[in-house]
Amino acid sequence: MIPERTVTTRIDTERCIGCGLCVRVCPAGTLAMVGDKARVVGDQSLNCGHCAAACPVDAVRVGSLSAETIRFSSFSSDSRWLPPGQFDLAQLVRLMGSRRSCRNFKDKPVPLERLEDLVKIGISAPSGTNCQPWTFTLLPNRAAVMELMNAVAAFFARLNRQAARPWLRALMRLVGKPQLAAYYRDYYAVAEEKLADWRATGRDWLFHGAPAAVVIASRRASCPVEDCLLAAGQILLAAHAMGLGSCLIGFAVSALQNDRAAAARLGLAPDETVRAVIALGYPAETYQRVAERKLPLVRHFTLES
């Protein structure tokens, strides 16, 4: 998908000092120096805002962008650009390592303004060709979360009934669709156990008692999955900094991708595909230290110069 390329950039020529910084950072050739002033010369724009962010005299405006996206309700922010190397790397690493997937939440609501601020933080993530294809559906209370929980449980109950049939798994393999057999092998037993417990006790095995959630979806784009997961990653870190616990709920993503009626009940349009679901709330668990991780596979590819 080619994102909206309409040029909305405007330059105040009275303010412009002709430094050329906006031209240098423009990735689309929208701007150029004409005489001693920067001018809009292109007929397309990424609407990325590089030019406005670089201008030392605030002479550039990009009309498609909103200042509301960098104004927050639940905390005070600093809109000054932070140059590379001027943040405490050790503290950043500590934040990343301290964020854990939370599966024990307090019975305490999350203010709506916090959820809305998390969305604003999420959309500061990069996206392919600056498509920004994401949508965010907020579930701000426990009742809304349980409505989604019921829909997910119903989906997996139907899926388990299908997967339990050997002939159907074999038939799907024959027609080149082995996913049902793979699901039966990897997830059927655990889903059946959790569903039985859900029916017997009503225990929330999916959202772990979270009082809020965010559903991140995408419209068509060049790399929609990556775009949404990058936004989700920023939300997870920001939630920790806010004092919230978070957990990615993969089963809910699968259900909403395959059950269009459930997605529609949340207000999602037919052209939106769910990419991430994040449970949020105040954590009822603490840790003493940053956890270690498995060693990754790392390759070194070099060429002789």
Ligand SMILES: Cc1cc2nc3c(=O)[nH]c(=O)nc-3n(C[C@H](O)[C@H](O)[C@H](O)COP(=O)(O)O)c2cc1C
Second form
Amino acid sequence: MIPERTVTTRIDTERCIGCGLCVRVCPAGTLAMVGDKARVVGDQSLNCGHCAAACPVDAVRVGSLSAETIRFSSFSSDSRWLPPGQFDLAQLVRLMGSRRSCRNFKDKPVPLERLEDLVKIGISAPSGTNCQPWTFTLLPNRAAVMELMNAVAAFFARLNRQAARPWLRALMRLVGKPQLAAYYRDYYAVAEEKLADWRATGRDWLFHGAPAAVVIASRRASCPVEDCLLAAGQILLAAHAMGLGSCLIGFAVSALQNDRAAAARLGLAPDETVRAVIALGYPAETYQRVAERKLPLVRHFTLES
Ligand SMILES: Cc1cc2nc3c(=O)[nH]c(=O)nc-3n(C[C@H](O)[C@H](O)[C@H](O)COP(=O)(O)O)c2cc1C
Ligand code: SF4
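Could you please show the structure of the form predicted together with the named molecule, as a counterpart to the form predicted alone just displayed?
Below, the chain from earlier opens the complete complex, with every other chain and molecule after it.
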């Protein structure tokens, strides 16, 4: 793997017409005008690709970036940059408001190309220092989702057995780990009820019958949680545009963060930490209108000028 800040930018000086656009958008001082040509002058780079995206004569290449990431196999997309203000805002807002967490999936497989395209859409998200610390583990069929479901259920069954012991909760509190008592207070009863129902009826209360899922994990990074959740947000929206329902599964994240063996069984390396699990599939739900939200706290901070 190329170290994060390594400069991989190359300028084709034969092509360069000296407009300076690449220098202006470079956030890292990697490029500068030398005479009438752009040149690589810095010894560090964010590898953000702004320079290559800005160049009017295609004279810039950033070696660590791959054109494969903006080529989709289940639909075609226009890779020309859309200037601010040129997308239909009302349509975008409608899409955002229409995405719902799906709790009823159809028993219909999701084509693998769709899942692979969703990953490419996810990585269009911003990331802290552009380190793109995410990994994506695709669970492309119901059998794979059920394997994860079983691991999560086993994790919570174990946790419930521990949390049910008052002396253990007290002991953990004494050694400065009040989490077990908090879990007992907030989740024990509901987990017990869902586990019993699952054992009795086989009802999938966790993945809601989803035929596919994606696990997003991070490697070491400045803002790994934010990066992965931003990628997840792009995936949720795009899934809706594709005709897919989606649902973030927080219980699966907790289980995979705390049960290394379950994460390893999915193929995750020890340096990967799970940040999001998204259930995906064709939704068996319809709505009449978008949902309202609670009024948020919004404050205006103003200064007299
Ligand atoms: C971090 C996070 C974890 C979530 N975990 C679950 C979950 O385990 N199961 C579930 O059915 N929904 C889960 N959800 C979905 C929320 O309940 C849902 O987003 C919320 O009720 C608002 O509904 P909407 O997504 O349809 O707008 C989760 C959402 C987030 C953001
Ligand atoms: S944007 Fe392209 S043409 Fe303009 S200075 Fe940079 S490399 Fe040269």
